[in-house]
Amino acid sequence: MKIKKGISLIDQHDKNFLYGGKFGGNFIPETLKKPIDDLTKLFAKLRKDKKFLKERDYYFKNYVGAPTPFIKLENLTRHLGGAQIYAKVVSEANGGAHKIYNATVHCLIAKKAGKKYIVGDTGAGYAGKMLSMAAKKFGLKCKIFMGAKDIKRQRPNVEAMRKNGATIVPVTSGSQTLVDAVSECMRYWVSNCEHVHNCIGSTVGPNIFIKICAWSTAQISRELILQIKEEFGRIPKKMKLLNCVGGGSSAMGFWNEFMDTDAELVGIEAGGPKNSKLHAAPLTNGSKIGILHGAAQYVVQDKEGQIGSTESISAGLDYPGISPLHCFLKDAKRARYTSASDEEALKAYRLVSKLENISPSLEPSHAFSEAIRLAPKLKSSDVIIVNSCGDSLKDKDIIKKRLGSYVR
């Protein structure tokens, strides 16, 4: 299994929309075939439309706030020794996370499709918050499906969604987390697709949603590759790009422009509580291929092959599956995947927020944990870049409870 050079990763599928012949696809009910086909054709047209691209770039700059900062973490580097540590502070984007790119593009597509309603799913609340913001910006009515458990633990983002005028639908089935929110959102869309546009919040689901999300967040790496060249004069020979991985949207955006370089791509999954057998790390723990939300992927399963239970302190990573694109990258050996426990993520959050003027959410804190582990083992000529893709404000209640204090 190989990654083709010079071809966008999102287009490296066969006629059945499978990456590497086995990941992704469109495993959907017959009722969704036409709306999926229509959206696929529309997006294929829009991504080549100069007027649409100009409109996208305008809103990325003047609404999202591109480019987001690229900074050296001087204090953390000095504290750990070894590699030079940098951060792409995507949390400085409007709304506090990378989800704003996907939300903005989906709202622009909805307008082009003549839809007045948009629905979405959310776990950490960032996808929902950003979609509610973008919907308000572009005059669309918005409905967000969110697990009842996540509504309780991500209160700040829930409040933000309501302020933006979105209707929040609590999902009380299953684990009451992201996986169930995605399921309920897709069920709603099946019944209302003629009038409603669906925005899946990550690089999961039927192929077209994977494509739109990865294409949208690729803005992160378009900026980063220019910022790196400005900082170093070139792309460093020994460079690691670290990103947390749940559904996988921020990592795909962070890595997109570096596929044809020598940069090492490292994804960090949610290892769950230290003394628990539950986790949200299918790639790290050798999970088998299964079908989830319309796509084939490595997925946490029980002994009977049913979707298994997961656990993570991070709502945004608490998902039993993983983007088919990440499955493809893993099997092609283009990216390496590991995991960090809840406790390691909290420890990383505390150290980074203490030493630097950034306060990462619990999702990128998993990636910072790996940076903290790796840096002392490397040379000062090595470079580690972490995607600080979300702000910790949404996690303040969890952090206060677990650590006794909160730094922002």
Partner chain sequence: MKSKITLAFEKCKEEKRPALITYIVAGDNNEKNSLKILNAISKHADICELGIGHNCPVADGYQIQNSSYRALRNGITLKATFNIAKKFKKNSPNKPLILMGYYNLIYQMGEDSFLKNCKTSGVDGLIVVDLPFPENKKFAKKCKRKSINFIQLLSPTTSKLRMKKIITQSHDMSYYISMVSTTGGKLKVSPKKILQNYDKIKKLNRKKNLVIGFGITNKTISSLKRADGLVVGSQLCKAITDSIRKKQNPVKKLNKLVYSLKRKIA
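For comparison with the form predicted on its own, please write out the form predicted together with the partner chain.
Only one chain is given; partner chains and other molecules are left out.
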């Protein structure tokens, strides 16, 4: 399995929409064939349409707030000794996380498709919060599906969604987390696809949703590659791009422009509580390929194919599957994947927010944990860049409970 150079990763699929001949595809009920086909055609047209691109860039700049900062973490670098550590502070984007890119693009597409309603799923609540924000901005009615367990543990984002006028549908089936929210949202779309636009919140699901999402978050690396050249004059020879992966949308956006460079791409999955057998790390732990939410991917499952339970302190990473694009990158050996436990993420959160002027949410804290582990073993000529893709505010209850206090 090989990644082709010079072709956008999202377009490296065969006629059955499979990456590397086995990841992704469209395993969908017949009813969704047409809406997905329509959306596929519309997106193919729009991404070549100069007017649409101009519109996207306009909103990315004036609404999302591009570019987000790229900063050196001087104190952390000094504290650890070794590699120079930088952060792309994507959490500075409007709303506090990378999910705003996908949400904005989906709203623009929904408008072009003449749809007045938009629905979406959410885990950490960021995808939902951003979709509700963007829907309000673009005058669309919005419904968000969220696991009942996540509604409890991500209160600040739930409040934000309500303020934006979105209807929140609590999902009480199964594990009551992201996996069930995605299922329920898909069911709603199956029943209402004629009038409703669906925004899957990450690079998962039927192929077109993976494409739209990765195409949207790619803004992160378009900015970053310029910022790196400005900082270093060129792309550093030994550079690692660290990103947490749940569904994988922020990592895809963070890495996209660096596919054909020498940059080392490292994805950090949610290892779950220490000493627990439950995790949300299908790539690290060698899960088998299975079908989840319309796509073939490595997925936590049992022998017969029932989707497995996962556990993570971070609602945004608490998902048994992983983007087919990451499966492709793993098997083609273009990226490598590891995991961090809940405790490691909390420790990383504490250190980074103590030393630096940023406060990463528990999702990117998984990536920071790997940076903290690696940096001391490397030389000062090595560069580590972490995508700080979410803000900790949404996690204040969990952090307070686990660490005793929450200080930004």
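Positions refer to the first chain, counted from 1. Only residues modelled in both forms are compared. Note that the rigid core is defined as the largest set of C-alphas that superpose within 1.5 Å between two forms. Every value quoted in this text rests on a predicted model; they were computed, and no experiment measured them.
Remark: 303-305 is the one run between these two forms in which three or more consecutive shared residues have Cα displacements of 2 Å or more on core superposition.
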